[in-house]
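Only one chain is shown below, in structure tokens, and it's the form predicted alone.
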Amino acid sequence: MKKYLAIAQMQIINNIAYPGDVLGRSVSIAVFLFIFAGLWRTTFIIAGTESINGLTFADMMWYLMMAETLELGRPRTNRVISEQVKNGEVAYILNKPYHFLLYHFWFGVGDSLMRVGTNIGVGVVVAWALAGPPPSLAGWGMALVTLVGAWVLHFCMMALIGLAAFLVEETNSFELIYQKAVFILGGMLLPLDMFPEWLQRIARLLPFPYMMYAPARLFVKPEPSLFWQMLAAQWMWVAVLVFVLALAYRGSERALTVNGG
């Protein structure tokens, strides 16, 4: 464990010796806080209601500030190796001491410790002075157990996408798919309950819930049934998505074809 940890620890220096960009890129989670407040706060009054489906504006608010954050935080995994791909790079990765895939997840952690600690930081600014105190302490454990889950979903999803660079080298248009997805169905953009029943019941099918929807709703609205429902469906796509990734990685690295010096 010693070199994996060794190599999230050099991405972590790496972000902190570039203070300036990190908290540049946390800007845009005050700069989308501020818009949605605007939409939504406009909504509940159109709607003469406190409350939309058991969420207030309060909710809306926190649950987007956690939403934000992990999306904004999440490795970009895929563009890393798409990149390695291009310019030749991945040779030398892939005769190092170590897995291919595990270099990439411990880089992607050292890269998102600063990024969603800052985005967590700078939206509970923006989202306390929008829409008052956030929740509970029981909210915020249950979201901080459930977004590890998130994060390793994150990082198959992304390691998937990135190991098509090994056949077709360039995968934007992959992860816009991906992201749209997670955007809708994962409740990035609106939380599941706003859905409708039959559309939650298909979503709810679909890794995607757990990636984003699970944190942001148990933050607001920490229910233990509800958790451990999460936690147990996080953790079987997990299970599924490693399995996946290494028949990927198997199969992609044989069609490999190294570009560069």
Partner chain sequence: MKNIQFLLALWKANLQASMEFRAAFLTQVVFMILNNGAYFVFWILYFDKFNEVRGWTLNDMMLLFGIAACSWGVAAYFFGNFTMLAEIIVKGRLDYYLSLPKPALLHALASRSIGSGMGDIIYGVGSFILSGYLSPEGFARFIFCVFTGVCIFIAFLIIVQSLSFWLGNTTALSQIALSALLTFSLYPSALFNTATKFILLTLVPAALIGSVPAEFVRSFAWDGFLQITAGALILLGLAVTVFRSGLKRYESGSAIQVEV
The other form holds:
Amino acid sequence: MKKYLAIAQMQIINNIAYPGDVLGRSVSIAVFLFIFAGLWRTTFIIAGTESINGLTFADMMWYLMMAETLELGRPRTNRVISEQVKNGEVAYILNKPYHFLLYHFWFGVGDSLMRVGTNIGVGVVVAWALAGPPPSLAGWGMALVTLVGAWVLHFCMMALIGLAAFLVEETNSFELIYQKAVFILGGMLLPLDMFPEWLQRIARLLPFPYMMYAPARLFVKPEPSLFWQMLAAQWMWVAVLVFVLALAYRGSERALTVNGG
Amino acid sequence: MTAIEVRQLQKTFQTKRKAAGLGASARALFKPEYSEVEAVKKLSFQMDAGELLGFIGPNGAGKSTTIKMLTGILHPSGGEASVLGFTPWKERRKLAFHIGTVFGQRPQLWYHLPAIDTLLLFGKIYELDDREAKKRIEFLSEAFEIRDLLETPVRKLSLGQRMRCEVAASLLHRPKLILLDEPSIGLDVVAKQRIRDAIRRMNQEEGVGVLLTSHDAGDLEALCKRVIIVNHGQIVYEDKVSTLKRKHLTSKLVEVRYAQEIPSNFHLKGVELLKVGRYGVKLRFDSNQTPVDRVMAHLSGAGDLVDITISDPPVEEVIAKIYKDGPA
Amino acid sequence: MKNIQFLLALWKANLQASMEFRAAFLTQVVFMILNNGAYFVFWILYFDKFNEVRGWTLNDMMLLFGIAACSWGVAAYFFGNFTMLAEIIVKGRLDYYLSLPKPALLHALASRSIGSGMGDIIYGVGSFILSGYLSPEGFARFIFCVFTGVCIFIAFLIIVQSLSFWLGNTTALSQIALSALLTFSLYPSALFNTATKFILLTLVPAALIGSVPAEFVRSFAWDGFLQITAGALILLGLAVTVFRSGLKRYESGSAIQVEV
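Okay, that's the form predicted alone, but what's the structure of the form predicted in complex with its partner chain?
Let us now look at the entire complex, which starts with that chain.
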């Protein structure tokens, strides 16, 4: 266990060394929130109401702030793994007394902690300036708890895509499509509440809302019943995806030996 | 006729100095501190049309910087230069039609394409008509022995094969002058020899002038008539290669390996032993004082030879020797 | 004329190179079309709920996406080095282009092709056709706006990346600037206040790639035409000027060598 914490710690320190990266993400968050503030302010004025499907303008902005900080802070395990497969580094990691996936899990934890942290810092400042004070303490609490599960789900998906690098050369395309699924079905650009009924129902059957919508929505509307419901569904999906990931990992271990890596 | 005329050419680079750490980075952004490096210091020389001129010196001596100024890539900090009647940095594109360049460490052939495709593209770049370009490629592929290589993607060629294609490409538009920056870097002896032969042939048949930089004294001996040695951005020596050879390039390095252990009292008059191991010897001798055949005879008489390499001393040593002996 | 022939020869070489990896190229193209389509679902959902926003409907957004995607795609596919310029300058890779008798900047830009750009082009044309604004004059205006859009994308990036001649590697900075430009170009500038609109017409000229051309293709208007044309010309002029003056300070990677 200690060695895994050391990996996470290394990665936190590693991230501090890239101030340009922090600046880049901060600008992205600011641009994103600024544009959507323009869109939703206009939309609310035209609609002439305080709230649309239960969400006010301020709810909308803080929702998007939470979603965007998570999107820009989620693990990039797929890129790390496929990079390692391409340059052959994967052989060193497999030869070390680590579990390959646990190594990447803690590597990702360290990576994300730092990035989500700075993202939230910047996001709060920008969202506050655009939409007034943040949600209540209950919102923060429920968001943080569901962020954990959301992060694990992201990790499983990213690791699955990363493992695909054992089989195919280019995995960037998979990430792009996955990202768009989260953007739309996960509710990153538009809360599920705004979807037509039929699409909402389909989305809730998929893992994506629990990666994005759950923490963001609970953040602005901390309803206990919704919280427990979301949390249960989220961890059910964690169980499913961890199982799939474990299977995929055993399969790709074999593929690697065939390649002679 | 003069091909290149250089007067008091200078190049100073400003390098940003930055202390480590975030605070220093921030400060450097607003108030950078510069230190100046003089890469070329008031260089003057001439080269005749059709001449084979060697430009040698150790790494960082200013050779490449000079070549880059002569092709118009870099703007000088001072001085004048005229290449085929053009001022390179002012008339770069006009000049480019008349010169060819090869930068040994920067390939110009497209990596994923067969060399023939790059050659045809170069035909367009140099505004040759298609028939003319094909005829010229035909001729060059014979001169450089690359006919069988032209259809293979460049990434699959050996370094020596690639370099022959590179030099051939630089001659496509019948330049009056080619500037070769380290054309033999990283090549083995045979590959070096083939490139040198082809370059010499082009010089004889088409009268193309060759300015060649290298830090390999072998290139110089094999190819050039005249040599300029630079160090620290200045000319330290300028003369005919034959003179340089007679006066300064006389020592040879020899490394031999034997099948059996060599006698511990291995010894030879007129030879400086640099290293004696159980199976091999490394030595240096001056061919003016000790004849080569005597050394060879002695070495082959000492046991069954497995391996032998004879090389010229590195340019650094030649320069050191010139400093010690004084210019000719 | 000779320069056009040269560009055609360069593009042919690029195509030959990408045909070496045909499967990868086709995959990139298909996935880029899917990627753009999936992103656009946001607007389908939005306009499903709200019919229009400040005069913009779903069809107008399709038009805007068509122009922006096509402009980006043409820039990426035919001038693929436009995002790599800073690195080319800093690592001394301009030497090659400078030693040949063709315009160095043009040569450098067109020497790489980003395969997925073809996907953006196909998506963009498709989105334009589906937008319902397809007519002979509309098509002519669309082509014109794509052309100016390409100029603006490339010119903007040349300017930012040419700062590398003075400041060292500006790749990170130019990526930030590019992502801001790209993001803003995909939204109608009618959503923003006057000050922001002004910035989007000047400092971050995103409106000149997205909303202004979209309105211009919808119906001809002199002020839109002038804004787009002047914007493209000024930016291109500025780009060439900045690049040229930077070239005098070009160090061809030598300074790094000297430092060691």
